[in-house]
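Here you get one chain, nothing else, as structure tokens; it is the form predicted on its own.
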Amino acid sequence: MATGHHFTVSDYVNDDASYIHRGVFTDERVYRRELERIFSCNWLYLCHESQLQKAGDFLTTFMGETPIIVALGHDGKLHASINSCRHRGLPVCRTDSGNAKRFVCPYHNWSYTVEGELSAVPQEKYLQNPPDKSSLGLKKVPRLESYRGLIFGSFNEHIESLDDYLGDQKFYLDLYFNRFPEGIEVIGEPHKWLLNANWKLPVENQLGDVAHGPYLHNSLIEKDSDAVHEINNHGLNCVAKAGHGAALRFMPEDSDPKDIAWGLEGFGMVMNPGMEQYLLEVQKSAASRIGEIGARCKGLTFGVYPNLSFLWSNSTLRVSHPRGPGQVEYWSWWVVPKDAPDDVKEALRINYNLLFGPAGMLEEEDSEAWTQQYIGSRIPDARDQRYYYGMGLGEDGNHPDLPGLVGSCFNEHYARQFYLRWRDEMDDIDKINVE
């Protein structure tokens, strides 16, 4: 493409999203537009309610590139504020999580309540006209809502409710987050690491790309294994609403409960008798919480637009935080059933650390693939060669039992729907002058 070419929307993503321009992953001005139109306008995952238990509990996170403090106030409500002092802009909280009465800027010692209100200005006692502290609180995230303990925020005051935003994706989220009698909890701090890749690459992978498993991960996932045959025969990619996704195995009605209970077997996972018994008991009562259809679903990967992912069998929530067109800060939390016995939680911890997280066996292979995909996207003489996203084009459709558009596990419609939504939200991308 010539330098200075003014791209139209269709230059980046064609009308059925079967072809994606490499600049979607590399162009700086596209990235800046994403921060404005995607990360400032949608619901973004912040944390899980289990991480904030007592008044004053807080954690720090990001919405796009914007640093955020999420805290449980002394009023019993959740508050999310931009982590930037109203005086000179320094972060007022420099810790990942904890419990506090005040957040204090290190520069001039302006202090704020955990609710985000300006509490004290040390210098004001020397002034004849002190500042109006009531107007100088931290900037609030105007919308906070939660679903099944998953807390989301949005800078868009007029955004639809989280319930409407998720739509039928709630059915797929419930398969895990409503499966266990006492719900789930997040344990410990997130793993965080930087990758030289675009933020969308981990997202699209975990919306439904299970087809790469026996190839990229063939050291653990053999092509002729029972687990791969099960995915080939029963695997589905589901798009309840454009941008969201769920990859699962929809098992036959007459399946043995043991074959549906978790979905760990065959992927190098560690099991023990206590874990097997616990998961089997959960499976036997699952229909009472998620229905007969839900109880037949073995989840693989789920995604909520734009950047939340969940890997079922590896007990991990993860967020793809953008740090530029060619860098992503990846966060991964360990998630477990709240009422699981300690030996079950320990087995799940081993599984999580073995396969995912910065040193996980599968994580390292995925990370290398995303990094190499970004490098490939920057090849100057290949910019006229768009990526093909047309696998299974026209083969997805309605399913008699599952909501949304459903296709085989090899159908890339989860990615096409993501990029069609992306294209709609980047609606005046044609104003971007690509260098």
Contents of the next structure:
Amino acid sequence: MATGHHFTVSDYVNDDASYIHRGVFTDERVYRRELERIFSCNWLYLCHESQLQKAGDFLTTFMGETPIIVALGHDGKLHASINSCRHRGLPVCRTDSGNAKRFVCPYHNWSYTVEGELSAVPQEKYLQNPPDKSSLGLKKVPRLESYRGLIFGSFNEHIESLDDYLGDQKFYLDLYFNRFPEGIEVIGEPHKWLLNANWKLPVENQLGDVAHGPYLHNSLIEKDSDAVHEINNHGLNCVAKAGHGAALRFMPEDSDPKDIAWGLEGFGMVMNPGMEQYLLEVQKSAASRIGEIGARCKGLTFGVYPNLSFLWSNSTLRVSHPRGPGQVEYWSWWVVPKDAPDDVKEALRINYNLLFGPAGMLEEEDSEAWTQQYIGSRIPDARDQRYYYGMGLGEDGNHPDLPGLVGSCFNEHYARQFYLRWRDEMDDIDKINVE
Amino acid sequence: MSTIDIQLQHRIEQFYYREAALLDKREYQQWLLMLAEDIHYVMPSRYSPQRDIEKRGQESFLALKDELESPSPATAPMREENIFTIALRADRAYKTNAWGFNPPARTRRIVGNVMIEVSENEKEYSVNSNFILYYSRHRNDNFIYSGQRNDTLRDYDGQLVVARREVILDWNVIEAPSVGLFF
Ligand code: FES
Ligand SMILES: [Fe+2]
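Counterpart to the form predicted on its own, namely the form predicted together with its partner chain:
Shown next: the complete complex, the earlier chain at its head.
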């Protein structure tokens, strides 16, 4: 690109998103704009309802770079507020989770209810004109909605309902989140780690990049294995709505239940052959909850725009919290079918923490790829070499049974759709309605 | 400390030095021989919980164990491994296509503060030690891990093996790309 040329979003992402500029992952001004236009305007995943059970239960998280307290209020409702005192900005909550009536700010001890109202200002008795407490609550996240227990928040008051935002992605989310008789629960605290990569790299990988499996992970996943053949033969990338994604195996109608039951693949089975019985039992009734078509879908990776991912076989939800163009704080939660016996849960956990999470053998290769892609994206003399995102261009279309645009698992349309939406939002001035 | 204790202390420290040396020399196959076949190797995750106000003023107010998610059905530890999964990791290091190990890990382990407790079972020792592990990956991609190990060492026909190891790292947000190394 010649110097002096004014860079626009079309230079970053071309019209069919078959070429993506390296600056998408590295440029400071892109990043600043993303915070405003992507993170402040969309629905962002906060937590799962199983993490907040009693009145006063709270946890802390982030929406983009904004620290958030999510709490189940004493009024029985969910509340999310910015974790920053209205007096001088200190965080009023300093723990990852707990149960409280109030948060007391360290600096001057203003205290706030878990719902976010300012309840006491210790200095007020010495003042003739005490502050108006009713106007000095923590800044609230104006919109909170949930789908199948997944709680999302948005700073965009005018955003469409979460239901519309997800659209047909609900069909794909249901494959897991509605598959089990008692639903699912998140267990324990999230694993959190910092990676020197742009936040979109883990997102993109888990939106549908199944094709890298036997290559990047060849030391664990052999190209000629049954699992890889199954993906090659039945794997699909489904985009219900631009920005979301679902990679799955759509198994033939006459499949053996063992080949389509959730969770029967992976190390967990080696550790506890007893789990087969539970999972086959679930499979028997799966169609009653998610339909015959749904029960034939065996997921791989899912994503909800902009930064939530879910890994099917590995029982993990993750959020990619941005920390500047070159860093991401990656959070990863372990999730399980609620009604699974303890030993089945523990066996399923092997599929998570042995392969994914900060100690995961697969994920340490993924994170290596993301950090190296970030480094590659910063090479000064390669700035004119845009990345090729065109694999499978024009090869996706409607599917007789599955919603959205469907392509093979080698089709990168999930990423093209993501970046087209991203491009739209980055350019759409009207989207900014956050002060 | 009696003479026996000093000998035992020496023996166990030498065991750890040898272990660290093998790992730093990337002789993982030799290192596997220092583990019991029924080894239980865990790494709890660590978070910042709300403290129990009832315990304020007492040491238990800050109990380390309250920050840990050790393996139980209701927690998400970072690692819980057996000899099979540890060997799987070890084998990967010698493959050409295990990209986390390419270039191979440059590591330096310093083990210290070795404290031994003789358990009821004469053939087993509970040993706490601290470590600093320096890890250099690509070019200038360098990381420092610090933590504690709570081991059960078993005297197996005059040879020590690690029968149980709990690794406690000192991070809340992990600042390294992987905690899948051998600690
Ligand atoms: S900064 Fe919070 S009370 Fe002063
Ligand atoms: Fe991967």
